[in-house]
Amino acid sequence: MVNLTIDDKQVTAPKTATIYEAAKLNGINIPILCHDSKLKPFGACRMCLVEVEQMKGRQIPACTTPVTEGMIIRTSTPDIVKARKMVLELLLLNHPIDCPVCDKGGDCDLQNLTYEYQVSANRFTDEKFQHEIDYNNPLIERDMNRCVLCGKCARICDEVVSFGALTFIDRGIETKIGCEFEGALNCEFCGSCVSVCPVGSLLARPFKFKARFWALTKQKSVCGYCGTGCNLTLGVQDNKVLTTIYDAEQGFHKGLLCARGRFGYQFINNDKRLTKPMVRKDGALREASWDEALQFVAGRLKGGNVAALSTARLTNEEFVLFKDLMKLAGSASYDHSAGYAHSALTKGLSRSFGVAASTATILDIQKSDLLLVIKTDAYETHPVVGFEINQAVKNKGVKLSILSDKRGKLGKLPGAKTLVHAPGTEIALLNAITKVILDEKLTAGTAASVAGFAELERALSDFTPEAVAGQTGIDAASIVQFARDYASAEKALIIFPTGLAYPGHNADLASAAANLAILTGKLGTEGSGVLCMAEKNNSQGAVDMGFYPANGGKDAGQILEDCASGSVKTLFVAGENPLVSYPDRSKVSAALDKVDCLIVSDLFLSETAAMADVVLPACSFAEKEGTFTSVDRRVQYFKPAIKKVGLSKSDFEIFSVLINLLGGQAPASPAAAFADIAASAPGYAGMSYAKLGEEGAFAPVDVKPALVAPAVVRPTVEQGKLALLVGSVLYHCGTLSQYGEGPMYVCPEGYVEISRADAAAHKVSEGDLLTVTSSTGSTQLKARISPRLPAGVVFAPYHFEAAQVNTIWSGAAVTWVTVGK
C-alpha cells in the first residue's frame, strides 16, 4: 500500500492503483467517460484530469497515472474545473442535443456531467456530424453522431468479448468508431458495447421508446438461462420487464451478460404465456379453474404408477417440494434433463471426488496458469465463462489447451493449442494423456497413495500415445506435449460442459478429467481443479437437492421406456419439453402418447404441453422467489421482480397445494423450505436468505479423491456417413430461448454446419436445404458451410421445434448421418 493525499485527505491505496482507482477506493469522485473496471486504462476522454503537487504546471489523466508514495493530488481546483468544462464544450460541439428522444436520456454520463458542470453555453461552433445511423440489425442501433470517442465499445469487444467488431477508423476530426470496411455491425450481439457506452451512440433496440430510464423500477435478479449464475438488473414498468440494466459492480462478472441474458428476457412477458389452467375434455384442452385442475392432478397422483421429469430451471426449494410430492405419490422415479445430462456430476465426479460437484469455481479461471478445456467452446455454452477465459489468456498470460471434436472461438485466443480429435474418442485421448503423466513420473508426490492408483495404471497400459493416435487422429507427439504442458503448470484448471445435448459428456469423461487433476495434485488450491459446467441455470441445484434417480428409481430414459410399456400411467413434466429436447423424437412421442395422464406445468403451451391432459400455467423466475445454484455452487437468492402473469402460479405453490391434497404438509414459504435445505443438504449448512444477500455464498465441497479407470467405448465408424454432433448455439439455451425475441432475431432457426470439404464433395452451397438422415429418422436443415468443422463431421443445434434435430439425433455420443439435397 502507498500513502497519498487526495483533496487534503490522507488515504492509502494499493501500489498498482491509478489515481482514479485510489480516489474511488476512498470515496472521492473523479468524473470520467472512458473508464470501466473491466477494461485497461485508456486516457481518452480527458475528463479525469487532476493536479499533482509533485508535477506542478501539468494536468494529468487520473485513469492512466499510477499512484506513488507521498503523492499530493487535487481533483477539483478552479483550473481543473475550467478544463473539464472546456472538454464538455468540445464534446458537445458535434454531439446532437436530442436528449428528448434519445433512449439514453436520464442514463447518459455526458448529460449528467453537462448538468453537473453547468455547461449551458458553448464558446465554439462547428457543423454537426451527419453520420448515417446503422439500423441494420434488430438488437443494436449505432448512431456515431453521438459518439464521444471514449473507445469503450471497441475495447470491450476486443478485451472481454474477443470479437473485435468495432474499432477506431480515420484520423483527427474525422475519427469515428466503425466496423470493417465501414459496413454494418455484424457480431455476436452480446450487447456489451451497448452496456458500457456512456452516451446514446449504441442503443438496445428492443427497449427503444418503451420507457424513460428514470421511470423504470430496477429489480436485481439472477439470470434464468445457463448455469453461469450471472446477476441481472431488470428494468420494470407496469408489471413488465422492459430491459436489462448494466451495473458494472454487479456480480462476479461485473455486469457482463451474453446475448441471451441481455436480450432474451422477452419470454417473461410474452403474449403466448399460459395464464389459466387447462384440462383436456372431449379431446381438447379447455380452460379450467385451479381447484378443478389441481384436484384432477391430485387424483391421478394418488392412483400410483407415477413418474416425473423436470427442467433444471426450477428453484432449489421447488426441487425439494417436487421430490416430496413424488414420494407422497409413491414414486422414486424422477429425473431432470435426461439422465445422461448430469451423470458427469452424479456418477463421474461423485466416484472421483466423493461429491457431485466441481472442485473449482469460475473465479479460478483468472487465477490459473493453464486452462485445459475439453469439448467445449465456452463462448457458446456459457458465454460469460468464455469472457473470463478470454481475459485470463489476454490479460494474465494464462495458457490455453483445448481438446475438442470441432474448432471454436476459444481456439483463436493468443497461444491457444487445439487438438481436434475424432468424435467419440475424447476419453481415450484423456487416458493417453494420463498414461504419459504416469510413465514420465509427472505425478504429484502423494499420487501413488490415492485409492485406485494401481488399478488405474493397469487399466491404462494399452493407452500409449502411439496406440491412441490412430483412433483419435492426433499424433503421439502432440499427446505427449499436452500431457507435459498440463503436468508442468503450477496451477491448472480443467473445464468441460454437460447438458441435454452432450451425451458424450458422461461419467467416464468426468472421471478421465478428474484423474489428471488428482494425479498431478492440482486440486484444492486456487486456480486448479475441475469445473463441470452444467447447462441450465439450476442444474447443480437439481443435483444438490437430489432430483435424480436414487433408491431404485428410474432415470429419464427408463421412465420414458416405462411410459411406452404402460408401467408408468401418470407422468408429471415440470417445465421440460422432452418432445423437442430429448433425443430420439419418435421414441419420446410414443412414450408421451401412451401414458394415461400427462401433466405439464410450463410457461408456454410447448409441444409437450400440447399433448397433455392437464396444463398448469407456471411462473418465470422474474415472478417468484427462491435460490439457484450455479455451476460452481454459488447459491444465490432472488425475489420477484414483477407480479405473476395472469393466474399463473409458481411451481412452489403448485407442488405445495398438491402435497397438501395428498395428505402431506408443505413448508409455509420458500424461506421455510430453504431453512430445511440448509439443515440437510451438504454444504448448505448455515445459509439463509438473509445471509445469502446479493452476492450469494459458495456451498463448500469436501473432496475425497479416488482414481477411477474410465470405460472407453470406441465408436463404430459407419463408412460413407458423417458424424453428427449436437449441442448449444451461442444465442440459445434449451428450448426456452425460442420465446425470447432477442435470440430469435439473431438465430431464428435450426441449421446444419458442414465442413468445406464435405460441402464440396456433396455439392452443397450455403443455405441449401439438406435432408439429413440417421437410423432414427430424417429431417431437413439449411446448410451452413463452416471452416471450424473437420471433414466427416457435421453439427446441429438442438433447440428448435421447427428443425426437429432430435428426429435424427439418437442420443449416442456419435450419431452417424447422411446428407443430401
The other form holds:
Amino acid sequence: MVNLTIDDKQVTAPKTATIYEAAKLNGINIPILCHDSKLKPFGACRMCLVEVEQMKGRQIPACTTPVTEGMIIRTSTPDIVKARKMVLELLLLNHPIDCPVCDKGGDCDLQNLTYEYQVSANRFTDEKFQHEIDYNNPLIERDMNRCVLCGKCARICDEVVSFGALTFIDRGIETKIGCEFEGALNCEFCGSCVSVCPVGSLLARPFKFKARFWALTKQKSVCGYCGTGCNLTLGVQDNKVLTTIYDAEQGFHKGLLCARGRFGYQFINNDKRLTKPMVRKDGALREASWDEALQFVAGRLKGGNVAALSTARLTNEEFVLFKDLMKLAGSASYDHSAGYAHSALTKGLSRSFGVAASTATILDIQKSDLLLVIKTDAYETHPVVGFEINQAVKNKGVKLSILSDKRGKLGKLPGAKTLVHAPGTEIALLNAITKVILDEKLTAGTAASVAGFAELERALSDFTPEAVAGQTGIDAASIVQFARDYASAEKALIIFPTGLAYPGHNADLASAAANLAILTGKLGTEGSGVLCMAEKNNSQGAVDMGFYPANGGKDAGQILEDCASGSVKTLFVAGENPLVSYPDRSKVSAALDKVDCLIVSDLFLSETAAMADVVLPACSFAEKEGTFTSVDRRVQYFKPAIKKVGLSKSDFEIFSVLINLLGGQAPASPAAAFADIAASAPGYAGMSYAKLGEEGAFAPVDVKPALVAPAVVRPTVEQGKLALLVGSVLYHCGTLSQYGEGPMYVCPEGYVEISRADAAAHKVSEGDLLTVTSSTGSTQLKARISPRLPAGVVFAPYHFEAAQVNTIWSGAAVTWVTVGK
Amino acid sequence: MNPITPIINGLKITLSHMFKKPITLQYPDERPKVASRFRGLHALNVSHNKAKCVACYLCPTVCPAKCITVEAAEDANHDKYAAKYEIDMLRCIFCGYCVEACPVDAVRMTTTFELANYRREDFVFGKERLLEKK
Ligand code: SF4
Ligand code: SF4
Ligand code: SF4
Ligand code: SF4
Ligand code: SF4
Ligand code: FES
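I would like to compare: after the form predicted alone, may I see the structure of the form predicted together with the partner chain?
The complete assembly is shown below, putting the previous chain first.
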C-alpha cells in the first residue's frame, strides 16, 4: 500500500493502482471516457486529467498513471475543469447533436459530461463527420459519425473477447473505427463492444428506438441460458423485456455477457408463448381452465406408473417440489438431462471426489498457472468462461493446453497447445497422460496414500503413450510433454463442459480428469482443481437438489424405454423437448407416442408439447423468483422483472397445486422452499434469500478424493465413414435459444460442418444440401466447410427442431455417418 | 336610516341594468377571440409532408399528467419517427410543458378550446387528429 493525498484527503491505495483507481477506491470520482476496468489503460480521451504537485502542476491522465508514495493529487482545480471543458468542446466539434434520435440518449457518457461541465457553446468550428452508417447487420448498428475514438470497442474485442473484429482505420483527422478492409461486421456478436461504447456509435439493433433509457425499469437477474451464471440487468417497459443493460460492476464477469445473454432475451416476450392451459379432446389440443387441466393431471398422477423428465432450467425450489410431487405419485423415476448426459457430475465426480460438484470455481481460472481444457467447446458452451480463459492467457500469462476432437477458438490464443484426438478417444488419452505422470513419478507426495492408487496403477498398465498414440492419432512425445506440462505447473485447473449433446463426456471422463488432479495434488488450492461445466443454467442445481435417478429410479434413457414398453403410463415433461434434444429421435417419438398420458409444461408449444395430452403454460425466469446454482456452485437469487405472460404459472405454482391435490403439503412460497433446501442440501446450510443478496453465495465443496480407474470403450472405426460430433454452437443453448431473435439472426438453422479435405473428396461446396445418413436414420443439412475440423470428422449442432440432427445421432460415443448430395 | 332606503337603492341598480347592453359573451351565439398564446388543443407540426416529431420521448417524459403516448419506429431511411403519438385530453392539464420540452419544435398548442365530447374515447387524440391541418 502507498500513502497519497487526493484533494486534501489522506488516502492509501495498492501499489499497482492507477491514480484513477486509487481515487475511486476512496470515493473520489474522476470522469472517464476511454477507460474501462476490464481493459488495459489506454489514455486516449484526456477526460481524466489531474494535477500532481510533484509533477510541477502538469496535467496528467489519471487512468494511465500509477500511484507513487507521497503523491499529492488534485482532481478538479479550475484549470482542470477548463481543460476538461475543452476536451468536450473538441469532441463535440465533429459529434452530431442527434441526441433526440440516438438510443444512447440518457445513458451517454458524452452527454452526461457535457451536462455536468455545462458545455453549452463551442469556441471552435469544424464540419461534422460524414461516414456512412452501417445498417447491414441485424444485431449491431455502427454510426461512426458519433464515435469519440476511445477505442474501447476495438480493445474489448481484442483483449477480452479475443476476436479482433474492430480496429482503428486511417490516421489523423480521418481516423475511424472499422472492420478489416472497411468491410461489414461479421463476428461472434457478443455485444461487448456495444456495451462499452460510451456514446451511440455502436447500438443494439433489436432495441433500436424501442424506448428511452430513463423510461426503462431496470431489474437485476440471472441469465437463463447456460451454467456460467452471469448476472444481467433486464430493461423492462410495459411488462416487456426490451433489452439487457450493461452494468460494468455486475457479477464476477463485470457486466460481460455472450451473444445469447445479451441478444437472446426475446423469448420472454415471444408472441408464440403459451398463455392458456390446453387439454386434448377429440384428438386436438383445446383451451381449458387451469382448474380442469390440473385436476386432470392430478388424476393421472394418482393412477401410478408415473415418470418425469425435466429441463435443467427450473429453479432449485421447483426441483424440490417436482421431486416431492413424484414421491407422492409413487415414482422414483425422474431425471433431468444432467442425470442422463451429465453423469460426469453425478456419477463421475461423486465417486472421485465424494461430491457431485466441481472443486474449483470460475474465479480460479485467472489465478491458475495452466489450464487444461478438454474439448474446446468450453468456449462455445460457456462463452463468458471463455472470456475468463482469454483474459487469463492474455493478461496473466496462464498456459493453455487443450485436448479436443476439433480445433476451436481457444486454440488460437497465444501459446495454446492443442492435441486433436480421434473422436471418442479422450479417456484413453487422459489415461495415457495419467500413466506418464505415474511412470515419471510426477505425482504429489501424498498421492500413493489415496484410496485406489494401486488399482489405478494396475488398470493403466496398458495405457503407455505409445500404445495410445495409434488409437488417438496423437504421437507419444506430445502426450508425454502434455503430462509434464500439467504436472510441473504449480497451479493447474482442468476444465471440461458436459451437456446433452456430449455423448463421450460421461462419468469415466470425469474420473479420468479427476485422477490427474488428485495424483498431482492440484486440488483444493486456489487456481487448481477440476471445473466440470454442466450445460444449462441450473444443471448443477438439479444435481444438488437430487433431481436425478437414485435409489432404484430410472434415468432418462430407461424412462423412455419404459414408456415404449408400456410400463410407464404417465410421463410428466417439464420444460424439456426430448424429441429434439435427446439422441435417437425415432426411439423418443415411439416412447412419447406410447404413453397413455403425456403432460408437458413449457413456455412454447414445442414439438414434444404438440404431442401432449395436457399442456401447461409455464413462465420464464423473468416472471418468477427463485435460485439458480451455477457450474461452480454459486447460488444466486433472482426475482421477477415482469408480470406473468397470459395465464401462465410458474412451475412452482403448478407443482404446489398438484402436490396439494395429491394430498401433500407444499411449501407456502419459494422462500419457504429455500429454507427447506438450506436445512437439507449439503453446502446450502445457512443460506437464505436475504443473505444471498445480489452477489449470491458459493455452496462449499467438501472433497474426499479417491482414485477410480475409468473404463475405456474403444470406439469402433467404420472405414469409409465420417465420425459425427454433436454439440453446441456458440450462439445457442439447448432448444430455448431458438425463440430468441438475436441468436436466430446469427445462426438460424442447423448445418453440418465438414473439413476441407472431406469437402473436396465429396465434391461439396459451401451451402450444399447434404444428406447425412447413419445407422439410425438420415437427415438433410446444409454444408459448412471449415478449417477447424480434422479430415474424417463432421460436426452438427443439435439445437434446431427443423434440422432433426437426432435422427442420425444415436447417442453412442461416436456416430458414423455417410454424406451425399 | 329608513330601513326601506337600502332596498330601494338595490332595486334601482337592478332596474338600471335592465336597460343596459349585456357585457357577458353570448356563447355559443358569440365566440371568443383567444390570444395567440392560448394553450388549447395540441397540434403536431408538419415539415416536408410529415410530422416533424422525431419520437424523442421528451414530451411524455416531462408531461406531469402522463397523458402522452409516443411509440417510435424506424422508417425506410432508418430514421426515427413517431409511429404512434397520442394525447389523452381528459388528463391533460394544458401546462404546455410538452411544447417547451420538444427539441425540434414538433408540437405546439392551438387556440382550439372546444373539446367537449360524449364518449371517453373521443378525448384521445391520435396522430391523425393532431397533425396540423393546412
Ligand atoms: S460483438 Fe463482440 S465479437 Fe463482435 S465486434 Fe463486438 S466485441 Fe467483437
Ligand atoms: S465506436 Fe464507441 S467504443 Fe468504439 S471507439 Fe468509437 S466511441 Fe469508442
Ligand atoms: S455465458 Fe451463459 S450465463 Fe453468461 S450470458 Fe452467456 S449464456 Fe448467459
Ligand atoms: S400540456 Fe402539459 S399535461 Fe398536457 S400534454 Fe402537454 S405536458 Fe402533458
Ligand atoms: S418532444 Fe417533440 S420530438 Fe420529442 S416526442 Fe415529443 S413531439 Fe416528438
Ligand atoms: S479516461 Fe483517462 S484518458 Fe480517457
